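One chain comes next, on its own, written as structure tokens: the form predicted on its own.
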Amino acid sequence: MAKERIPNEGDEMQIDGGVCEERVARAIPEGFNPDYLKIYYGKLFPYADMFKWLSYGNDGKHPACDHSYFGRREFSFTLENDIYIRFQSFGSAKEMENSIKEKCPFKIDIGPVYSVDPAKRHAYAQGGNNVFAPVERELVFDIDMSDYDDVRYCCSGADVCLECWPLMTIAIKVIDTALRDDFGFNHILWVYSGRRGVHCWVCDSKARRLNNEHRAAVTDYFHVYKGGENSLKKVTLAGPVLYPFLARSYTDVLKSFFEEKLLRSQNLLASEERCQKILGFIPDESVAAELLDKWQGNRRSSISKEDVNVVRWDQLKHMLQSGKQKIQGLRRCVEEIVFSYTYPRLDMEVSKHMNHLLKAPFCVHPKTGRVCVPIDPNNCEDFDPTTVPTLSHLLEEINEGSMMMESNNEWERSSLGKSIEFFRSSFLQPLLKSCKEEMESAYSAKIKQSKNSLSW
């Protein structure tokens, strides 16, 4: 067996046969290297599992199996100092992994499914037939932190903390819970982005075939926060009462996390430029004078140990929803402010879309040198973006001589493994469970018509 070096800042220590020959004193260093990521690719990444999700059980001996289906799957490659490769193809699960392995992508990006292979795609098209075209794709949501920024104080841009991070949570909760109850989908897979963000996957056979007008629709049902840059008001509730899909979110979900944990966590009413803020979202500048001039005196008097947030927050609400401002505009300011400081705001254009680009799950971002993991959508409260393994702890669970011993399953034993897991228990094999079943009834109904046509 060849030996594998892995770095440490001039220190080495060799791998050969599973016998640590050098035990390294000092930890790897943190962050993102390319020779990491090389043996990343070589000993962790789950190739196999990657390969069974995107053929959705195409990679069978069932007759009703079609072979081509995952070789006509893009992937985009994108190479240090930036180089980048559209429409990579592959016919196996090895050849994906050899190209993989050989090129160390820093970025694999999954595109949709062509109507033929995409690397061979200039050849159709010098044969005069634009057969080239998208025709199936996981319907996917791309949900960033930095979209965030105007109502989180705590960081910005691509820095994230325990603090701001349960808005993603939130994200989750509201736009998981919709897709099963009020669009059916069964198989659905959240990834963490590695750094800032949650990535959605649906992967039902039926979100896979929706066309760009049907994937708009479906994205223009969680439209709810329209508001430019510029603009104070992102969110308009239209009509007397929320549809039941916003009553929904609102009540089990975004009033009890903007009330009892966001209103704290950014301290929204502590200071009187963030209090001005909140009053803008009030039509009426009498009433928001009247509640400006209320705070300001709490403030004066140093009010009760109760948090300062909390208290005018109260106010706000009485007095909007009390039975004097009985005009419907001023007691729906209390459902606007909610949802504008706590509703998901998706790239829409990332949905709309079949040929867009999303990137892979446990890929390893550049930035963090985090890994991609899945997050279980059901326990998504307890997941911390913090702990994700990076590929220095990685290695070092490999200097430890943890994994040391020949398996085609090191990731079993590294903090890897439970991710890796519940990808394989949770989500890939119900999945797969189902496209067998659809796969074998549709054969049996084509043999059944098959037979009748033959009758007749």
The other form holds:
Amino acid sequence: MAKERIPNEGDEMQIDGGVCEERVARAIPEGFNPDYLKIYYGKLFPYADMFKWLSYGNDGKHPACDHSYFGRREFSFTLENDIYIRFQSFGSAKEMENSIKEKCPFKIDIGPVYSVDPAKRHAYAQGGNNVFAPVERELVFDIDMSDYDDVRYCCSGADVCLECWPLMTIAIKVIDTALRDDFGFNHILWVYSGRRGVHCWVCDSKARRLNNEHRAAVTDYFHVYKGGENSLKKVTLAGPVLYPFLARSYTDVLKSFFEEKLLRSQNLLASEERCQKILGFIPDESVAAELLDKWQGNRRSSISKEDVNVVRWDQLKHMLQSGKQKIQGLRRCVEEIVFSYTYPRLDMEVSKHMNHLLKAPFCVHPKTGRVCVPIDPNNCEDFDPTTVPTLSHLLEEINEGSMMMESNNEWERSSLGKSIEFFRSSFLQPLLKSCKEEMESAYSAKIKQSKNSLSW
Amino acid sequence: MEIVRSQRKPSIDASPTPTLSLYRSAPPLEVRLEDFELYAIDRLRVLKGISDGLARGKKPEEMENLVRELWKTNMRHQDPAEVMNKDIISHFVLRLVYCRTEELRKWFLSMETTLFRYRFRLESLESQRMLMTEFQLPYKALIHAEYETVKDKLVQVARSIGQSSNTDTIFFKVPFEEVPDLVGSRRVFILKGFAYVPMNQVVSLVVTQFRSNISKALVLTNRKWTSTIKEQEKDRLTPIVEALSNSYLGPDYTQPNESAEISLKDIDQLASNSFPLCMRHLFDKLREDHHLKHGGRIQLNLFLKGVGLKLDDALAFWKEEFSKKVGAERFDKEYAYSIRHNYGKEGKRTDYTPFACQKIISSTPSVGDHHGCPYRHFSEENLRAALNKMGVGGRQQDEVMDKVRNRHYQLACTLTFEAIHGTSCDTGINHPNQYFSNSQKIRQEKIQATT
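Return the form predicted together with its partner chain of this protein as a structure block, the form predicted on its own having already been given.
The next block holds the full complex; its first chain is the one shown before.
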């Protein structure tokens, strides 16, 4: 998504030659409240697009369409006062729209498609045969910035800024490439989570049909950063060479982001404490001590204009990767450090189970007021979480818009328009085209087969 | 479903390995009742041989040889056409035998899977590919052109997991969902949703599939057995099936050969030299307490019979001990009968066979009993003490205890034998009388060597 300058409260602005004060008085205070949300659901939330997406072509007129499909999808709502209701299902787009407008949920989660309508699940539980079970579910990933708190010094916890956001950019690039090149998936939607992370929805039909064992395999494939609170070494890169996926990630993404961005922006080698942390990765005490000496020496003679982090990192690489080092473990150290500081940290549990519920795109985050907008993986370096449309800004835009001219589609007038446009053209249209093709070929194969069985 | 495979055209390569069956469904063949039991027993020898090999920790190459030998020795048939039938029939009979409890199923599944694994490995590549098609595994062998495009990456993956890449290895292209473990651990190259699996990994997959099929089949067989077959066949197959699961397959020592006769005056010496621990313990306790309870009496008495003790000598022996406790008259009245009974001289005159290890291990001694298998039934402390008494100490004792901990009681006894006699016993101990005769043989040989 291209950067957009969204007018901030307090900015001086001229509108139609109007006076600043007037503008400020009409400004909608930042934040989030049910009234704003109601307007958002009333005018901006893209019901039709969501319905089209989650129907995967079953909403059409083709004889192969399964009209029960959308109705078997579980949604869950988190209402005001933290009331949580599960197993919501809707027979049509209109039903979904009415329910959301009426209940005004603070958060909407999307669950799996079940074998039967979730609302009727109790009727099927008697059989004891577990007839109520998930049958399809997108392959999903959740990456949260707070999992990186030990390697970012600019913010911590819920905060996110442009210095640490590159960690998310890295995650998107690494995972997206692997999903496409290694696993052969094509219909992938990346979404900003609204505060400090990103979600990934893999929507190929093959992906939706993966069982838990398959999901675990994919998740484990991505699992490189391991270990709980107490293990010191969370990345172990064994073997004389790296596995292709790891080698590619390192060469194409991790190394450059680490050396060109994070090293500087996070000042990873600027203080003694941070230096010690990195030196901790080196299994050879004498080498670590030698480096520390060198760096402490450098501190005094910092005539060089070069960034101290870069200088020190170069010295470290030189020492560990030079021909002198016989122990393989030392050469691998450099990669292990880079991986530890940059490699994507996934929430494994989210991806492994078919019945996990994940927040829907285009929700509004209650704590930040920001909309969960799609991210273009091909341009993810340009994504700026601090300029994502917020609820109040969108409403301002609507207000301005309705003063200026009438429009059928409110969102076209708003910054949300670009996001929805992107969602449709980059994701939804190719997906639906593919669904249609699949449906048609499956159908004609079936027809052909039944014709064959008739002939004798 | 067609399960009997058509004969392959004779190939120039003279490997005589037969084709494998997947045992998908019971064959619509007629089987003679004798063959029903005999085929099953032959196959059981193979499975027990495998069980033994595994318990001894044989390496894969050794297991491969063992399986080849066991199969060749036991599963032949004069009529070449019958070989396949024997394979299939024996498998299905043993399914009936081993479906009946969880423990039996587990053992059978484990042995059959191992058998299949090594037989699969012994098959030619062509045969293996045909089997994979039969399993309906969606594996396609990689054609040369495609191989060339991914060769570098395949080598890279092999090196990354510390394996040497052999340029002769055949690769199979498989949807990644088929090999979740390999994908999850990054041990296989994937591209556009397909995994490129080398031959040696493919064997594991085929075996896993085989195992899964048999496992499900066993549960179904059990259901059928309990609901219909057992009752239906109670006069014909059921007794055979029930006997088979407990069968011991070696010599039964009912008729001790003449040269193995022993006389009473030697018995103490023999006990301390050549009795296995179970019998030594009973013997010692008898000498000590001048009494043994019923279980102990039977176990020891039948053993002594198998060892060559004549009935008159046996009666004298027991009387000598028991009189010290209960008096001669009471012995004659209450105990002599059962000893004669063991020798087949009373009642229905069954000449009882001495107990094999399996039977002894599965017995349940309770308070005041001294029978059973010491390796199983003794506490660690008591067992160590008993081993010390037998002259087995130090590291050898620890090795024995290790086997005990892993519940390989017969192996523990074998190790004891080996420690005492200073030689190895490759066949393993399956019967107390076997222990005795092996021991005697070795001692005789030693005596002859020195004279």
